[in-house]
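Form predicted alone, single chain, as structure tokens, below.
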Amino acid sequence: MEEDTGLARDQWATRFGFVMALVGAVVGSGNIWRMPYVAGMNGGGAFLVIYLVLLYLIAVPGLMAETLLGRYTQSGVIGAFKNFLGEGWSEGLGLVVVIVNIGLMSYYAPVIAWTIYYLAHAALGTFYQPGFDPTAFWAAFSGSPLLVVGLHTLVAVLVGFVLLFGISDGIERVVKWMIPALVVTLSAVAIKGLTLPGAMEGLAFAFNPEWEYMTDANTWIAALGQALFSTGLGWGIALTYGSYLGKNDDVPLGGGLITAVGNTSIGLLAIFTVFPAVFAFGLEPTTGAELTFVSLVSIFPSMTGGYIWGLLFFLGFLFATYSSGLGITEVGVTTVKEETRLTRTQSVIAVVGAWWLLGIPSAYSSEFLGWMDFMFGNFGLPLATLMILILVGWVIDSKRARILDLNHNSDVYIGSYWDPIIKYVIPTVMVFIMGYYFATNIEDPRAISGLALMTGLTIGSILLMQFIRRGKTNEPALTPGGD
């Protein structure tokens, strides 16, 4: 395990376990069950087009600023505010991207459970027993709250192992061999799964361009929040991998191009892994739990070697699901690391901890998840991205920070182009988001709730970080020779 031993700060060992490490963060099981989809339902490669000038035009850009923020400052979420800002109600800005990323991962720790279940019964062989029933199976095993809370239990001990270890020896040993493991395990599905009659049916439908949907705002809405939470802009995940980087690692490169090609990359191998097989069944195209727990586990019994194609597919969900864990949960524990007293290995029982607990209502319903997602990820996530891209644009001026920073032993000059996205583009895009969300779903009470969580958790944090430091402020000071 890493000792605290008050020496140098850990680093990462290679360039390539950095970018594995940042594309498992972003690829998740986003990519996997929710792209396919959405890409065919918003006009196939018409979406596809708006999704690349999206991907490269906004998020890339955006990548790159989060993660030279973090090779910057050499510090946490907090760490960075505190770095420019000072110490006191700006803090508090970094501790809202903490909590919304403990609050993300309350709920995606149940996906992993999920996975980790559907797997071990992949291994088993529970799917092609005679008369099985995958829409029972699932209700059986949400329903129950021993199975559910047992696993999320499971996952909260792997991913806090692993974290245990620090950057070098835990994320980048770990992912350094699954991500490559994740592209072989899809490829090898995707393989079968076009040799499959009717599988060219399932790529039109994914493939196909259907060019009115170019001038439709809700295939411009869905490329826009697949391309921006796809890579994890704005989570603090970027950042915090960054700020492990030395002074003279490219940014532009790793942090930003390689990435969005490693993430768009398995996004685009998911569709090939997916719909090939749900359309050479005759099965309805769906997104999300259904899709991968239900329409895929009844698809494999039917297939030449399902066991084998079964078990590779939820073995690579469960290493997208896992490293994105990873990613997420180190934003919190690097920076309760900083600015508390705590060792790591404090800091990883505190911030696995919290989102454990917050986490149960999500792993004991699925109602109560949708719910989490629809607050965090529509207006806590952009919220964090506006926070982050703030301090980059305004603070610091994008114009030099990509003058003395983002170019500073670049393998990619960045021009100036760059300098008006982060400064007016990407926050403009957030609070459009935020925006949009609310004034489209303003009688759901999932919306009223999201802004006024997310409000009330920037108001809280700002005070709580000023009250405390004006306390150690007022704190007496201790004299030589005195009591």
Second form
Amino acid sequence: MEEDTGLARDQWATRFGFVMALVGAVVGSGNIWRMPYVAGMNGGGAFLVIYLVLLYLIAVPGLMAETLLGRYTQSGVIGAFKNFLGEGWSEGLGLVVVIVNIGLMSYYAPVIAWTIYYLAHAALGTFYQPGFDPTAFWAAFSGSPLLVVGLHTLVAVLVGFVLLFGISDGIERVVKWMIPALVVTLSAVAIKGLTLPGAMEGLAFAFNPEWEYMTDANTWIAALGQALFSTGLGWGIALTYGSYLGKNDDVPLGGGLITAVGNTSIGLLAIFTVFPAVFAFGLEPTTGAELTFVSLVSIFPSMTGGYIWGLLFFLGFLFATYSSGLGITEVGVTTVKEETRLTRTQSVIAVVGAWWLLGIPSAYSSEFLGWMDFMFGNFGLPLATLMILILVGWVIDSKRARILDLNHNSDVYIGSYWDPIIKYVIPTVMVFIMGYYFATNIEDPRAISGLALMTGLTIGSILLMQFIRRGKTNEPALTPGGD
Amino acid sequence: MAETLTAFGWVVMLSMIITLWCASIVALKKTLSEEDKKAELITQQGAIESYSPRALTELREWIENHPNDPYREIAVQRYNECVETLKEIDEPFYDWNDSQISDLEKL
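Shown: the form predicted alone; wanted: the form predicted in complex with its partner chain:
And the full complex, kicking off with our chain again.
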């Protein structure tokens, strides 16, 4: 396990490990069950063209900015804000990002738990028993709180165990084989799916462009949401993982381009994995989580060699969700270790314990899980993204950040086009998306409570940090790794 | 709904493969080979310069145009470190030529 000497900061041992960790953290269940049907429902190829433009225009530069912030400050999220704005109220903004990640993980852990359960039954061959009913199986499982809470606890143990070993000996050691294995397993299932009769209809659904969608604002909103949120921009993960980069490491390629494009590459792979099989068996492609846990389960027994394809699919799915769990939790662990007197081991126990406890209602009730997803997905994550990007774009100033740090030891030169994207485009888009969600859901009481929760969270965090740091000076530290 | 991929569908699908899968592989290969090159140069000569010619020129212009900026000190420090390293090492990491290096002066 990592020693808690507090003398030297852990670092990624290899470039490959850093890239795999970051890609693994942002590739999650959404890539597998959301990306394919969002594309299919929003004009197929037309959506994908828009999505691709937004990915390169916004997500790639945004992730560069976030990773840069981590590498420059060599700190977690609270430390990054403190580095530029001084101690006190500003640290509350970092605290918001930590709380959003803990909230996010509290309802994501039950999703990892579902995956473990389905992988176990794929291995046991349950889906291939005569008379197996996937709908009844799902209902029995999700209606068994004790079982789900038990698996939720298992997820806490599995995530906490790896994080106890730190960055290079823990996360890196696991993701270096897990992410390539994810690609291999999904590719194997995709190849099998593409050989099924009727598979081309699935590809037609996903890729044939319906050009009229190009002029529909909803398509652009959906593409923006997918490009921003599925790439993990502004969650604090790229910042946290970036803080463990060495002084000679590059940011733009690994932290920006490969993360965003690699994440979407796995989304594209998921289209090839899911849609051909779904259409070959005449299933409804727009059912979200149900698609994975009910529909797909029903088709594996009908496929030649279905046992192995089902096993590979759920193995890949587990790798995707578990590596995200590591990244989301590490945001809190790094920050708690830096900002308190706790050792890394104690920080892991504290953070994992916090989301485990908060996650019990989500594990107990899928309705509560949906409510948490609405709150944190629609309001919490955009808020976190906005704060991190405003810090880089306005407080540090994007031009200064690029010239001084982004091109420092960079594998590729980043030009001045980057500056206005960070300073103006991304914040404007984030405000627009949040406003749009609020306006279109204004009659939904959850929208009001979501807005109230996030406003309260921000004000409460600022006041709390102001209170904790009361009496200290507010001089920003302007040196790299200023703490 | 069309049951087969149209010509435009093929174009979109192949474009996605090129701009995502191929781009990922090329970028990953580049960053890993650059890491190897950096490690090799550091082992051989102890250090590498930290800015490319274009990036260092831009840094110098920024320093000259922002004399009162609170980050100027860090910028000058990084600039001078890079110039010093370039004058000391035999083989630069970035695409520097001898005349560019000899023209450089610390601030």
